[in-house]
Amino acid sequence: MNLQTRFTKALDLGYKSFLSKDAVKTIFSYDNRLREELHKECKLHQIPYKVPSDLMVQNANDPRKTKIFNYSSQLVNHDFFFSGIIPSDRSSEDADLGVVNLKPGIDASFGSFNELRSQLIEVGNSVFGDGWLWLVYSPERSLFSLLCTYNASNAFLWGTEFPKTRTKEIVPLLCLNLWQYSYLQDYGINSKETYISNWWNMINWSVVNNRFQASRMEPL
């Protein structure tokens, strides 16, 4: 399911106790603006419009095309963020199925799922300014860890030599949007911690597990 389809469904329902319909509408409007600006920048630089992930990688190291990178990277982050949330029309029980497979690695890396939750809330609430919080996996070390990226940057390009998008160092599994537009409407300026706590209850662990299993099958 692509992001536009997810937004269309969420515009009518919101995301249960996490994001209201109005908040989803605000994010959807911002996402559409990013796409419009990306189209304009591609036209300006005479670059064929491609999927945002391709544009992100191809323009990451060119200072003349910083806007193309920022817009495309932010769109990639949006898609990854929402694809890791339980859809409004799905049962949370289905999303919890991945916990069993992830538990040994999470316990080895953080001590427990409860400790992972505590660290996500603490680290996310400590992020100053706009950014993203990621749960990543290191195939080389067989460990999970947290990573913060700021503004429109993301974990897909962390530690890579362009134009590679995959890295032996880390594999992104989950991300949380910490830009203010994502939580101000529902939570206000002082309740980011509640926003993160409610997001935890909406994580689709089946999706996270699928990403984890795929990383283990890819050759280093």
The other form holds:
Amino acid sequence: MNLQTRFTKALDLGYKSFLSKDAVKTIFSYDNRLREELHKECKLHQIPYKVPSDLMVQNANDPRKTKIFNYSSQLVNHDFFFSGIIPSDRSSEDADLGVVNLKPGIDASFGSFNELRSQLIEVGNSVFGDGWLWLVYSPERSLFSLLCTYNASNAFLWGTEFPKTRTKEIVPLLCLNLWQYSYLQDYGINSKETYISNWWNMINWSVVNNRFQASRMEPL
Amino acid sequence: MNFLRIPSAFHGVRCANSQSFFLQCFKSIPSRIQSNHFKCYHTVPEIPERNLNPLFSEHGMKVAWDEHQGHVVKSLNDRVKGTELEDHSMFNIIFQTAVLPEHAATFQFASQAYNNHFFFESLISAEKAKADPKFQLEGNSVIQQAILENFESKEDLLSKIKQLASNTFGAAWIWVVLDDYNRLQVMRTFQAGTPFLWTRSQSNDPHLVPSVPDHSMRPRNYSHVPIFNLCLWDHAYFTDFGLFQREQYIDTWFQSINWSVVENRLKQSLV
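Show the form predicted in complex with the partner chain, please, because up to now only the form predicted on its own has appeared in this conversation.
Okay, now the whole complex, with that chain kicking things off.
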């Protein structure tokens, strides 16, 4: 679904102190353009167009389909990113409830929410180039952790094609867009730290909590 | 390692002392005379042409050169201060940190500073290039001949670069390099990869790297010699062209190349 349709107020209001209206407009139009290019690529390779997450999974690791994978993966990442931010027209009360539920897990893995915040800033700052920063949960070890991916890679496919030393299954809970177009307009090229700390104030912890709880439920 | 093949334009970041280029090249241990301990604090160098309209507007220059290079050089200085790499030239730092995982960040900053300076050194405003034949490809015979031998024409080279660029997703550099057989090749390095070393060229999309590295593809211990490059980081074309206007950016770049600089680099690299 189009980012505009899903996050209806974002274009009009921006995201408070995090992203201005213009930056949101840039990212949304980039997203639309990616969608168009994805349609074109699918037609070129004669692949039926599906939801980006399906396309991403089916075309990973195929050298002829790099563009399809990259575009669909980037679309999935955008969606995941924006869904983890508190919308401008809502209050942050839901988010606070999410914090309460996540506190035991985060304290066990990071020590405290403050420690998580400082690690996010440090790790995000050290990503060189374009990429994404993920907060993931590993059910095997019952631990939360941070994960960096470069360019259009994402955490959904992390355990699948990589060597056995990696955890087979991790559940992505939250992601942050560290591509340059995301912070260049509002923050400039050198202020990634400010960008990340502003994002921290806008995280929708209830969404994170929902994803976390869903991963722990037994399949029916 | 054949140092004579390194083009002289590599002195990406000048040191505070006034030692000559070749002395820095061959020096592997910093010399410490008793009281005269020289320090090599990297600085943002002057580039030959600041007016690069229409490729970079004034604001675009500030973002892509002043701010970015300043940040990268400062971070490099912070990381290198107090270590044994303190007195080394940029080039030495790149080679010495390339294979050490604990120095990965130092490598990225050093390599990016080098790449960025290499890029801006080879640029000139499009009007100046059109006005004076010594900046054009036709006025520089060695590079012109090399291009015609390896690619059918100048336009063919540009189309190959564009093709590689369109397959590149993310921050990258595209290089035209000289290989060991004196052939020109187009190659790409992601983020701050360098064409000098096989181990650090970062030329593959991480999703397509096979799990077992193919050593048969590495006949030499060192890689290629770069002749000129193209910056495909977002900040280079975001301000003046827009996110999806990469092709216009590449076209404008091709018209803004200072071919006399490229010719000098090539002449010094051919052995």
